[in-house]
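Given as structure tokens, the chain that follows is alone and in the form predicted alone.
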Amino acid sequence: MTASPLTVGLVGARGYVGRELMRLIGNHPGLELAYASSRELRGQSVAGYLGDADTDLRFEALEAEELVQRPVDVCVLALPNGLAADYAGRLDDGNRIIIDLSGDHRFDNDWHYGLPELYRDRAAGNKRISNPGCYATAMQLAIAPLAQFIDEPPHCFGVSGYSGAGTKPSQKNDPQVLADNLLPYQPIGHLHEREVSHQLGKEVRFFPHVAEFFRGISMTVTMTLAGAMTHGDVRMAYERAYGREPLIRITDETPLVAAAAGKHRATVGGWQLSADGRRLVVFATLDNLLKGAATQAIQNINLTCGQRELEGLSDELALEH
């Protein structure tokens, strides 16, 4: 831990994942909150945003070139696509992190990806940190300990809860649209399709859907393997990638979609396996706000400033024993 809490601005704090970072940073004993950026909310307190913590601060409409002037141990841009890039071309001045949770830079190899349990050794001393998306993260946990053995595209099939969508009005998070209904949307060249072919350097097929549940993501996973495997073999590989990881669980169960809502963690598993051994279908389930979002914010800002990976996360996990 540092001798003095961490300062952290936070621009686009208005949204559901703005939200959660905030709770996770007023809980995190080596963190502060120096500004909240919103101009829905600008003048009002941000005190019960930042769970048990106290404050004066109050959310503020602040610009791009005003940020320049706010020095912060860390910047969190919690903005949609393509907004958050001018930001971050302002802000990198060398001294303070940037924490990307848009799709801007995962493309971009002068950021680092930050999914932990696959890019972990990468993550110490970077000041340009693009957060993973979602969908790619329940993905990309699905698929990696099998990646090298994939013979085809793997067809990913996802259904997120309506707060993927964001706040902005829009059919994906309509609750008329949406009641007793899935929405398919974007089924050819979606951002996440991209982001984990890229990522893994193999191409998937990605089919995203949202369902009238408000939070978390149900991911099931076709791969075609390139040689015979047998059940014991396919719970080896997940073991051997994911049994010390403490944000990821490993079940032969087929892990449901309400029980990662409010959770930290990723569970992967519930393998099923075709006569010839060829043909493996694996589920994924995380919550999209906080194991694809806020948590791995946290865990990336814990990483590259040398703090213990999981601090500020404990209490949550607490809660899952």
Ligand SMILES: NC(=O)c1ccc[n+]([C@@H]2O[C@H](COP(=O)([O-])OP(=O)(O)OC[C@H]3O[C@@H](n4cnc5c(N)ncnc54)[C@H](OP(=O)(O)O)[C@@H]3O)[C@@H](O)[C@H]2O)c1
Given for the second form:
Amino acid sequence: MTASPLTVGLVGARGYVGRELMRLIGNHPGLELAYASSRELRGQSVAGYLGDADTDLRFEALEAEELVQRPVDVCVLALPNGLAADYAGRLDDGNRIIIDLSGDHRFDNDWHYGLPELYRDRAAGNKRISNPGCYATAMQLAIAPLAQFIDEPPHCFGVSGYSGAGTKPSQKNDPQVLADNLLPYQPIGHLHEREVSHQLGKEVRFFPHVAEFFRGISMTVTMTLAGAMTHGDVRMAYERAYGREPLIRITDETPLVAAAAGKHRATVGGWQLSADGRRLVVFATLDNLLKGAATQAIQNINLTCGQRELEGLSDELALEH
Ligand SMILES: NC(=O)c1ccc[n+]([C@@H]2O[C@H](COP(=O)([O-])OP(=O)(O)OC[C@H]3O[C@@H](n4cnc5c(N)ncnc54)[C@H](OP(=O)(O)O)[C@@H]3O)[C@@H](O)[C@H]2O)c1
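Go ahead and give the structure of the form predicted in complex with this ligand, now that the form predicted alone is out.
Below: every chain and molecule of the assembly, starting with the one above.
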């Protein structure tokens, strides 16, 4: 006898992340979308919005109080920063697993910080899961294998496609501003700078930019090492950390962001060392909407519910590089 699928409710379903989540949930043999909440798309068909989905659901505009009355195994909040905490507070009665894609619980020790490749040992059985930020995932994957050998705060130069700014119109997703351009913003105190410093227990410096392409993050991290290392030492540290990780590819080549789009996997590597072996540059690329958001949320649901971590993510096209 096969177990019935876990039911998932999605709030913020119209957004870029919500859309990816509906697609991944639809392809997952162990999950079933129970509701998709959007104020703007209320009444419209989910299949029509996604183009090719096999579902009869229609979008509903559900307030937090109404969600409490809608039993599901998992409720995913893909809401803007600052809005999810109120929903989570009302839904947090122990009757469902809550996955928050926003930054609202990333500094809260009562929530599990769901970056499986670094914190998998604490992943099972959590009912409150805070999904990491997209740039923050790229920074942590690039830094973590050498975090204990770093002397000074690493400098992280990040460039994101404009889907990282969400659908609400702003300078960061304005085609006219971005055309043939690169937009730097918030070079001090960005949420993801604080998030990575908090999670790794090490200060980092982060310089975010947004570019004209739609999806993907290119992260260039410069670290000063406490003692000299060789290229072989560095490669071995990353091999040890990620050699068995199906969603992280390590490479000697400089990874390029275009190859990350539409893929579940992040790529880390392209290491360059100074002659004295103390200045190291590492590159990371990933799809902000997948490994930076929806893919990671599915890993987290699978892990906390005791399913195979990559269940629903084994689509060959999205795994290849
Ligand atoms: N985009 C990324 O690359 C990325 C990566 C990692 C994490 N995240 C995080 O994931 C979350 C969603 O990001 P996104 O890019 O998908 O954002 P988005 O495209 O702007 O979508 C936001 C969603 O929230 C809903 N919403 C907005 N204001 C609302 C309100 N006052 N009450 C109820 N619903 C509201 C919107 O739907 P309606 O207006 O139709 O209700 C929409 O579905 C954010 O917290 C973001 O920081 C984003």
